[in-house]
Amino acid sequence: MRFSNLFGKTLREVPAEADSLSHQLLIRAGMIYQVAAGVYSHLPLGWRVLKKIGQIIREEMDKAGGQELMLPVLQPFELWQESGRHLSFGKSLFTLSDRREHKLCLGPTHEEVITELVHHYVQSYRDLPLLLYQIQTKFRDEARPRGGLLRVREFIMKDLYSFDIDEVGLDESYQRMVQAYKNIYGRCGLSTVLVEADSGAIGGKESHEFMFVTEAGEDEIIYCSNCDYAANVEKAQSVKPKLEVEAPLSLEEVSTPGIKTIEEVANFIGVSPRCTLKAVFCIADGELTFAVIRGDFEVNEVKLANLLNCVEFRLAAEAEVEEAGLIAGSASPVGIKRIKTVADDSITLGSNFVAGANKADTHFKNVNYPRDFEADVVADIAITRPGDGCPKCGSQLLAMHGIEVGHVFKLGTFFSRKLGAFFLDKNGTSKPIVMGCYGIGLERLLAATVEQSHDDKGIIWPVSIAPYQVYLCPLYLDNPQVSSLAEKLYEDLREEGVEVLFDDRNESAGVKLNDADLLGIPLRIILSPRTLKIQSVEVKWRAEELTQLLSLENAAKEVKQLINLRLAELLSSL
């Protein structure tokens, strides 16, 4: 490709709209252009590198027994009202109605779809084991669309799903995409940690989250300091300090006028936090629910509209707590009866709590669990912090921030059995398919890619999704050998399958070498009056300092035996 008739420009500065860096480095190279909040346009360059990553994911699944389909955008809303998952997504599914006032809506994902499918074509355990896969436009009503592609309305998605006869067929399908999703990311050169996580409106029993870890994330990680433990916050779980317990003391109460806060609670009885109670209150599916934790802990709300299996949850408001005539800052579950409780485990690891008295200005001492309260559930519900210790080997957890670049679920048989896909097995016993799904959003690993590797000049491509492999960067074209060599150059360079872009423009060097740095495509070759002299070209890597030279007489085959050694370099660390 001619630089001249390539479509879009760079810029040199920074757009005022782009809040993360990819996004900023992504418009001034002239690869993606935004049309509306959370919609871009992709410019010739993005377009080839998205082209190079749905490629290896190809690869990828069809190595691991994947057969590729296209499923439809479009969708009926009744399957989505059968699954139940229409008020799970809520306004973050795109719905509309065809001329006939049919409800349609554009696919999120396409669980749905790919069930409704395999129940019309599988009948017996002879069919299965199934993987199939498309990579398709999705449709997300993001409430908050940010950071260029990371965050999207529309984006590009491979899915797979997996369908087998039990758990143990799960469990092989389960692994071997997670080995795949490994050598996508791999063979894309980023670096990538698997983590246990949150399934979300997807739903399923099990899932992880495939993270490049970065401190522009997102998503905040725990791991352990020790073994391989490591999880999504929204997921982690963690062996929580306990507090030496005494003998139940008697309950008593105490003024506390003024005193709302844990910390200023905890401050005029003269107690740590951790030996409170918090009340924290929600809104699930409409109804008020009431959460304890221990003072030292914060509620984690996803772990809470989990266990309450809610659709609809929010914090309740301080009025909607009054009209249930509770006292926010004075509110504890001992006396609670109408309300439905949850509480935290941390309750359990320690005695003689100070907790509300609902009583305005009032608190109790001495609260006991259970001989003062009682929770209808009690579990965890508290957010993991760094500090607290692992669940698997007791050692110190730490925290670490990332891009989430894929997700993987075991899905089980909640979607075989709304949508009635059943098998026949060996014994002609009906049973349903169990099931599991599998994402990754090329838009996504393509901004996190350039989010790990750049430098302040711009992007730094791997070799293997670079737009193109050399830049063929000839200085004072308008020298008549630099031209005509030039040119000889970039004809033996596409003869040898090399994917060239060739900056043909009458522009300074100066230019020229700004807008190599900023586009990152992966070797650099300079031809110049200076390399003339000695027969040569100038080559360089983007990422390296160094710079080599080749004779211009083979400079196109040597060109191509270093590319083939870089990409072979990339599969050997598979």
Second form
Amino acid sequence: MRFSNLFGKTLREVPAEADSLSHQLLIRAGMIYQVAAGVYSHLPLGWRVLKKIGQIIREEMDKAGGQELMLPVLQPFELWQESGRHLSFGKSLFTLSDRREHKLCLGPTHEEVITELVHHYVQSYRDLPLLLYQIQTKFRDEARPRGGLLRVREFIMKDLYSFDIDEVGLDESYQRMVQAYKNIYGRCGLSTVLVEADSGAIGGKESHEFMFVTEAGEDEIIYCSNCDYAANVEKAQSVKPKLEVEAPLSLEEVSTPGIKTIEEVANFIGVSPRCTLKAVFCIADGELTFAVIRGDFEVNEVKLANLLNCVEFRLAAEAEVEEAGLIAGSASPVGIKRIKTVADDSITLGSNFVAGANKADTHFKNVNYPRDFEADVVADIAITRPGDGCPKCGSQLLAMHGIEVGHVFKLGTFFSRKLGAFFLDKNGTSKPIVMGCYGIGLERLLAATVEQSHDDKGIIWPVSIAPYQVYLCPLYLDNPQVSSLAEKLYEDLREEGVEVLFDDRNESAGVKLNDADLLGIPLRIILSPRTLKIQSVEVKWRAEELTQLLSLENAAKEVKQLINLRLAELLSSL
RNA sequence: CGGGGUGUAGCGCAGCGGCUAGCGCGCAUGGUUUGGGACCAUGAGGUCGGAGGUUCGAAUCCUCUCACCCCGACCA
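Follow the form predicted alone with the form predicted together with the RNA, if you could.
Then the entire complex follows, led off by the chain already shown.
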């Protein structure tokens, strides 16, 4: 490709709306253009990267036994009603009506469509297992798109669905996908860590996310300072610090005028927050639910929602709390009736707690579970914090941020039951197909790579996904010798099968070199009167400082070898 | 959805009640240049996000509205 013909333009200045580094660099390099909030056009350079990422994914999916197909973006809304996910997806689902006022939606994911498809074609255990995938545009009406390509409303996703006869088969498919994903990130030159993830309320058993670790990431990862435990904070568990259990004292009412928050209560009474009980209220599928937790912990809403197994979940408004006869600020699990109560297991790690008395400006001392109140469920609903104990080995937990670049998920039989995808096993018994799903967002993978690999001058693409492998950069192009030899080298490189961007512009050296750095093409070749004097060209890796000279005669072949060597290195590191 | 911010030329910004709206970059033409974002000359390019209002007069003040960005909520 000749630079003079390339559509897109590099920018010197940082666009005002771009905040994240990848966003800034991708715009400045002329790879993406924003059309609306969370909606982008991919310009030729950016699209080449996405196509290469797609190809790597495709190869690894095929290698793992996947079959590529293509499902529709446009989906009947009824299908989502069948699974019930029209509610759980809520406003994130883009919906529209056709000319007959028939309701449709734009696919945010394809479990429903593919389960229905597999239901149609699979009747016997002999048809299983199956690994089906597609690379396709997804639509999600995110409440807040952000960070350029990091969170968008329209994006390209590889989604694979596994169909097995049982849990053992699912485990196998799952492991196969985990390995394939590791290969993909390795080939793309992106470092990732595998962390346990929330599996949601739809009956999934196990789920993992592939994270690229960076402060720019919006996910928080809790990991162990000693062992290999790592989990998304939504999922992370910990060993909660135990308090000395004292002999239970008798319940005592204390006047606490104007005292509402845990800190105020703890200060007023003169105890530590961990000697108090905190109340949190939520609305789960319309039902007010009371959650109680030790005062030094916070409620993890994801865990709570999962535990309640509800479709719609939100925190309750103050008015709703009062309507239920509870006193905000002095709400208490003691003596409440007809309200579902969920308790964090931290309330069993301690005694003689201070809690609300459900009476204005009044608290109780010496509240003990289960003597003074009952809970319908006692489970872990706490947010795990750095500093807590690792659930595996007890060592200290730490926290970091990451970008989720892939998600693998054991779905189980939720969709197959909802959509009637059953098969007959060897004994002629009808069973639901056991499913898994596995997703990678291509733009996000691209953006994460830029976040990982750049310097103050621009992007540094790994050879495997760079838009071009070589940046051919002749200087003093009005010198006829330079220009004719550059043209020749351009031809030779292309004959060798090297992907080359030929900067045929009659720009100053500074402009060309800066653009070369900004675009991040892995290998730069400079050809100038200076190098011609010694019958050579100068080559330099974008990621390195050193330059080397190649003889003009064999330049194309040697460049080809250099590129191949780099690609091989990337593969051998897997 | 709550809080904050920004909309003026392709990009970055200035102008914030008074003549025909400016600057830098980029763009076009001509010339001189070229190892890290050259220079000179000439030129093109704007319904000042939109609507309404106040005023003799609005980019500028007021109201409404739209879009985008950031923080939070949200994100099977």
